[in-house]
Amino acid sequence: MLPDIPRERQLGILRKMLMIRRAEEHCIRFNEEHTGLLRGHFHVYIGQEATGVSVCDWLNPDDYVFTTHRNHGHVIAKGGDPKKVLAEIIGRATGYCQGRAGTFHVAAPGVGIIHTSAIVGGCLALAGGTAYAAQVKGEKAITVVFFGDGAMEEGVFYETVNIAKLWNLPLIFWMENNYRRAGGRGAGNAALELTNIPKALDVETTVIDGIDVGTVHKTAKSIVERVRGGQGPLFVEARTHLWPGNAFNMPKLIGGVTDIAWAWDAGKAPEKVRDWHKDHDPILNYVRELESAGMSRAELAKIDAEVSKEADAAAQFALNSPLPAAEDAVKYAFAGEGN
């Protein structure tokens, strides 16, 4: 279903979810179009994007996000700049973090993202204390921190839940499900339904279709300003489904980049991709959703072909950019200008 909200805002939505799309697209196209960009592993938020957009588009500026190794999304999609992001992605100077964190740890404060770990649950407890500290502080800031369902067999997990129900902190645990892991959900937990952890502590917990944009959004609203107004924490379950493409051990745009015209014509999609742009792409469920509302094929086109342009223009940037100065390796390893 679509938002209740201004159409503007829909397709504002909609502008948001496709830059993610195109911003991942291009950095899987940095491995696989170039040598040595990517030096290492890295992973893409493809799939997930109606999760990250909703949730972020009922935050304010001061809001904090705490994300996962999955960051290029919720990063661009708190507000960051795509340019900066893709940037820090391939290690230049003129990404967010001047090219000292890459894809694994981009953060970028002025938008509330003030730090990403790779590690599974690694930012559980850092979301945990910036919320004690709004607390604290008397501030109205909220945290919110996405991880995904791996990160509920950590300790830090329990540890950090526990304290936020005792504590009564301002703080939304949201659990991204795309089911990776093969078992369905949670196959290294003993948890019929992982919602039952967070119950166990007296945590409410709401489980949602993370593909649908209008759920995610109405629920995002709710869980909103029932935090901001003291009734946290929160916990939800978004259940996306896995985007072919992250099904091996590198993402893999065994598809091609995004046509959004399978949104209405499914069938010339490449096999390997068909059933999952037919059914569980977040994006293309939207525009359909958008269609059928009003809105014609060459007007959503359109707003499809200016992102795409402006994320070219992203990648360009990226790739244009210097690397780090050999002498600036010393910078910044201490607080404050670390000269």
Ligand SMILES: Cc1ncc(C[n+]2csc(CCOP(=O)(O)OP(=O)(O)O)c2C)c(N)n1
Second form
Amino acid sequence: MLPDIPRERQLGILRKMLMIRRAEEHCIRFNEEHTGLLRGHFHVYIGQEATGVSVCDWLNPDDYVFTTHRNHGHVIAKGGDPKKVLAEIIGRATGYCQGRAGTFHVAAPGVGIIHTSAIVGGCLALAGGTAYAAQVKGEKAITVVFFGDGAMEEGVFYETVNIAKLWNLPLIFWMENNYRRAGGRGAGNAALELTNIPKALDVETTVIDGIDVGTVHKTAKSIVERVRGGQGPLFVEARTHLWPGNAFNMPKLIGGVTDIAWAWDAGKAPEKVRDWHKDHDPILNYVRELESAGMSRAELAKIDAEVSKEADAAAQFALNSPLPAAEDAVKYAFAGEGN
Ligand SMILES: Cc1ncc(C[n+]2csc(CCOP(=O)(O)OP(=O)(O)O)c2C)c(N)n1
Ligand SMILES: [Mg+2]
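I have the form predicted on its own already, so could you send the form predicted in complex with this ligand?
Shown next: the complete complex, the earlier chain at its head.
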């Protein structure tokens, strides 16, 4: 279903989702086509784009967002600059954190993402903190914390939900269930339904299809309005489907970059990724819906070409950017003058 908003805004959502996809394809290519660019492990948000983009579409610039080891998508969704995201991913001085954070910890305080942690569940308590601060200061800002199903195994999840409910904090718990763990739902959790856990702490929960933009957008609107209106913390489980390229220790472009034409000609997609793009890719689903609503294939392909060009330029910007200077190694390490 398409979100019930003007066409221009619908297309803004498409552009953002495509930007995340294209930027992250570059991220994987940084790893596959170069040596030593990405040092260590990394994760991508491919397949979950409908969630972050639709939620952030209802947020104000001064609302807070906390994210995870899959942060690239959330940072771009909240208004982050893809150039600075890609530069940070490969540790460049032009990146959001001047190359100190790398792929796992991209943070963009200017757009409301004041910190990122790759520790599973690491941002939950921090999100409780910004929600509490906003409440004490009487600000209108709300906080959204995105996290995975796996984070619900961490003790900090229970502590944060509990205190958020007790103090009626303006906090949205937005869980993205990507069924990554073997066995799927609840694989590392005794709860049969993960929503049973917040429910036990008297926090209202909603379960939605996280690949359908219209559903996520509509849900996010009401959840954001209610939390902003002082109705306390709410919990959403958005269910997505694992992108086949994520089924490894490191993401791989096993079918190459996404071709928007697979939206109307699924048979052209490589077999390894065909079913996923046909049934579970939030972007191609959305493209099909826009086409059914009267947009031409040429118009949709043009948007993709424009976004891809911008993402290519962002990747080039990152590659051309310098590493941080050696003499600046301890800069920002200590509070005080010069930092
Ligand atoms: C406290 C902690 N334990 C283990 C890890 C290693 N680790 C990284 S991602 C991940 C899976 C997390 O699952 P989930 O929260 O559902 O996120 P997903 O990767 O599925 O998006 C684990 C165990 C970690 N980063 N932090
Ligand atoms: Mg998961």
